[in-house]
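A lone chain, given as structure tokens: the form predicted on its own.
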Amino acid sequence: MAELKRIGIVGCGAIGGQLARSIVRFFQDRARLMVLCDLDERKARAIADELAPVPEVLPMESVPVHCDLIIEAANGKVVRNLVPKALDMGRDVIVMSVGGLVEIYEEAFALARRKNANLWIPSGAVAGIDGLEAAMTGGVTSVCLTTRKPPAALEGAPYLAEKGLCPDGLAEETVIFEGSARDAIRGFPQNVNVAATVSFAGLGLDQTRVRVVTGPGISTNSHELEVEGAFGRMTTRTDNVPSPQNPKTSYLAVLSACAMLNEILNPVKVGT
């Protein structure tokens, strides 16, 4: 019988909690949830108490010691602290807060190669990453991501404060940002993780174009990906409903993490 993969989850919000339950429910024959970790220890303990066998609740620095695979489902600051240390220990890592990789991706990618560890980035709330990766092998000339979000979902974004913008006051659907993925992630760190994902799969942070659109008629998060290259032209659009546990998280992002975990643990793989 194959040895069970030992998994730890850092961040016990909507995504981390759903993954913890999924591991116990669907992957008992292939994996064991060993550790939960959250800055709010009570969150981690509440989820741990739901599960059997009960995982340990440990501080972040202890997670790589006990696990083969670590799932980050917290925030960008945790990514910057956790990912290099875990990879340096030869541990595999799934990163959900992809924007947190922007400042350290060169170091992280090099560490993964040097330590023979895996760094996995799920597609998240955007469709078309498989097509983009395939297109890149033949040559891609342009990639544009248009993200539409309700005004309330953008609350607290640094870009809005910097420009003195108030989306709640808009009378119609408006493009409030247009620029590189790097600048979009800097200006909307909690809203456009998908821009980092698209960049890493495609032309990079400076050549990937991003538009952020909001207005009174927008009630869901949507992402439209447009790719042109030697293969032709591809357009995908994803209209997301929010996670039942956290309205700021698209439900598809949670499901995408579960799908990636299934791909890692399943010897049969379908799609690019």
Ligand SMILES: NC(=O)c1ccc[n+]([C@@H]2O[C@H](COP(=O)([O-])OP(=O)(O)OC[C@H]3O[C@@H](n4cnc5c(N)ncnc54)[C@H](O)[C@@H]3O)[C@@H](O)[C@H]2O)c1
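Between two forms, the rigid core is defined as the largest C-alpha subset superposing within 1.5 Å. No experiment lies behind these values; they were computed from the predicted model shown. Residue numbers count along the first chain shown, from 1. What changes on going to the form predicted in complex with the named molecule:
In a rigid-core overlay of the protein, Cys144 has its C-alpha displaced by under 2 Å between the two forms.
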The other form holds:
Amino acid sequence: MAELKRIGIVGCGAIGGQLARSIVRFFQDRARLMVLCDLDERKARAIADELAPVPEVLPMESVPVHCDLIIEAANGKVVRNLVPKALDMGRDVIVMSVGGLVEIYEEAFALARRKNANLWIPSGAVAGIDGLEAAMTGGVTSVCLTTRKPPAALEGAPYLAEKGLCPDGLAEETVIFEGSARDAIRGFPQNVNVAATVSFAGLGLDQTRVRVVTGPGISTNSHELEVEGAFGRMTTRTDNVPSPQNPKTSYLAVLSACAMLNEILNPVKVGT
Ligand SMILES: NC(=O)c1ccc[n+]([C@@H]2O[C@H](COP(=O)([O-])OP(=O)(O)OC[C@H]3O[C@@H](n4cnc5c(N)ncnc54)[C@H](O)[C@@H]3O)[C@@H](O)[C@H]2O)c1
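Having looked at the form predicted on its own, could you now put up the form predicted in complex with the named molecule?
Entire complex below, previous chain first.
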């Protein structure tokens, strides 16, 4: 029998909590949840106590010591602190806070190659990453991501302050930003994950176009991905519902992390 993959989770919120329960429920024959870690230790302890066998609750530095695969589901700062160290130790990592990779991706990708470790980035809240990856192998000429968010979800974005924009006052649906993924990430740092994921799968941070749309009729997050290349033309649209545990996180992102784990642990893979 193959050895059980030893898994640790850093960040036990909406995504980490559900993954912890899924590992124990669905992957007992292939994986063992060894460690949970959260800044709020009580949160990690409460989830650990629901599970059998009970995983240890440890500080972040200890997670790569005890695990083959580390799931980051906390925030960008944790990505920058944890991911290079874990990869350097030859550990595999799943990163959910993809925006956290923007400043360190060159180092992280090189480390993964050098140490023969896997760095996994789930599709998250957007559909079409599989098609984009396939299209890239034949040549892609343009990638455009249009993200629609309710005005409240954009509150505090540096781009809005810089331009003196107040999305609350808009009379109709409006494109409030259009530019490169790199500039979108700089201007809307709370909304970076999908733009970063699309960039890493496709044409990179400077060639990927992003439009941010908001207005009074928009109550949930949606993402439209348009790709053109040698294969033809592809458009996907994902209308997300929020996760029941965290209204800022799309439920599809939680499910995408579970699907990626299934793919890693399952010898049969469907899709690119
Ligand atoms: N890739 C995507 O498409 C996508 C979609 C949604 C969310 N996300 C990202 O995934 C991450 C997790 O999302 P969530 O909804 O589970 O968030 P959440 O707020 O529900 O949970 C995050 C948890 O991380 C913990 N945490 C914070 N700092 C920590 C630290 N230094 N060490 C250990 N734990 C720490 C918090 O206490 C919290 O329990 C977020 O960064 C979010 O932006 C990605």
